[in-house]
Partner chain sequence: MHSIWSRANSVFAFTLTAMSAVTFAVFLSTIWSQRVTDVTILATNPRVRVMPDYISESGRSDHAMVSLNIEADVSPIFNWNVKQLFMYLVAEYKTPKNTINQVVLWDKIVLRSERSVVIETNAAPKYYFIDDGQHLRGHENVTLYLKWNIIPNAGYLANAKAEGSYQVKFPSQYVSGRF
Amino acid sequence: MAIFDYPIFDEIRRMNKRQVAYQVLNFAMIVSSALMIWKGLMVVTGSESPIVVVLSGSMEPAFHRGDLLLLTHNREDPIRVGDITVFKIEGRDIPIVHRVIKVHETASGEIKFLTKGDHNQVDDRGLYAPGQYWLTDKDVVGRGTGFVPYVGMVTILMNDYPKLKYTVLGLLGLFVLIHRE
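Which structure does this chain take on its own in the form predicted alone, if you write just that chain?
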């Protein structure tokens, strides 16, 4: 039995080639619209990642695992103690969400800062790249400006269970292809 022999694909079999092409283009437009919205948010917020999900409990009680954090990155506004920053460490793929606990200005005017998770006992120097003791503006992805509680749990579940992610994406794609309107 071929995959297109299942009853769920009856709707696709009834479509002519023009209708199938229309549905595929419709799906492509949805995907490209999502990408344009993401790029637009990047321009408006000045952040390479305008939305991040808190992946651990290191920022509790301020933020919990699964909270969706909204970011901006205004380079003219200096980083201050107490700011929630999202930063990337060289050699690590996943950005870290922590609070600035110390700011240091060098003689040349460069701002360096130290971070720590609210729930952690020690500062983040152990997380930084070897030989790095302070973060600079080049490490910053953005600063937290707001959050939506627990909405990011969907992302965490999809990353923890890849089969769930592919199933949901496949069902969404199938729905777009089958739905005629």
Contents of the next structure:
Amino acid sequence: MAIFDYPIFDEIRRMNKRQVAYQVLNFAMIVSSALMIWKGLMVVTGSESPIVVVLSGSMEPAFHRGDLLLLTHNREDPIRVGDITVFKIEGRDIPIVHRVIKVHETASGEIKFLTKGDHNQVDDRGLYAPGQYWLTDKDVVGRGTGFVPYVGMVTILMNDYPKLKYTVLGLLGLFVLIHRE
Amino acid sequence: MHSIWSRANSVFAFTLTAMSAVTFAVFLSTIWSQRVTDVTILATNPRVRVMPDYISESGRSDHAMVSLNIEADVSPIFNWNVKQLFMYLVAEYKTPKNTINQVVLWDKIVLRSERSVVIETNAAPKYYFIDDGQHLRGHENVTLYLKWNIIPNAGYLANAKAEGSYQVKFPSQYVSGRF
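Give me the form predicted in complex with its partner chain now, not the form predicted alone.
Once more the chain from above appears, this time first in line as the rest of the complex follows.
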């Protein structure tokens, strides 16, 4: 147990049960606050994924890899041409952020639309599921309403280097547990 | 309070807070800025043909062509929080099959420069103007208007419609042969 002889762990050795419980409670408070903020955002924006990170360069030069998009999903407001929609193809998990270039709406309100990335030469029909030529409301995760550059780079780095993700999370957890303030 | 780690920690936390505050201020400062301006749109030589289309239920769809003339001076839209404008021309019309049809015919990315003026003369549409059905022949009321998506440096992604549209009337006969 030589590792616990370092001064950084003095705090733990001096703690009694009540202080340990306090630290754990502190940790739980931080985690649940983060969760509340996330779920609160989901309710306010109406989207199951209120913040997405742009993963590909298909919308350059507007959005680059690592930019952050705030999504809202207002089902009352119909999809119109020019909207930046985030959608998921049936059977695939990855959300795609592209622009709507064609909309056809019937009298009963059924909408079918076609998307294309700004930087792509062709529209997205090649990306849709086999036999699917149009997207509908149920494929939509949300519409891009807000934009913050670069901030999402952290998520991309953590996804590309999973070891980095575990190290950062591990270190964070450790520091919250052993730090008194 | 004097170790290198606590100093680095304070500096890092303060930098993050300051940058978030400035980003938010940049967003707030341009909420009410001008988004719309006047444009001139003219479409000449409208023609329609019918083409085989594997996507439609009937197997055939109307395909329309026009010659586009666009004049837009968007310099007043560029403020310090505008990264670029994504400008696109929309053809909107109503058919017996669909109450609303919107097709993007042409788009352009307008980057920041000394004076941003877009002038297109007799340009061909960038994208196929294909109807969902065969309702463009003889259509009297296809409206062309210009919209742009204002991409900010940080903040709200706005879609604005410019003042100035053009109504296209398509001939009642199909064109055959070369288009």
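Positions refer to the first chain, counted from 1. Think of the rigid core as the biggest set of C-alphas that the two forms share within 1.5 Å after superposition. Here the structure is a predicted model, which is why all the values come from computation and not from measurement.
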{"item": "N74 C-alpha relocation of at least 2 Å between these two forms, rigid core basis", "value": "no"}
{"item": "Shift in Å of the G109 Cα between these two forms [rigid core superposition]", "value": "3.1"}
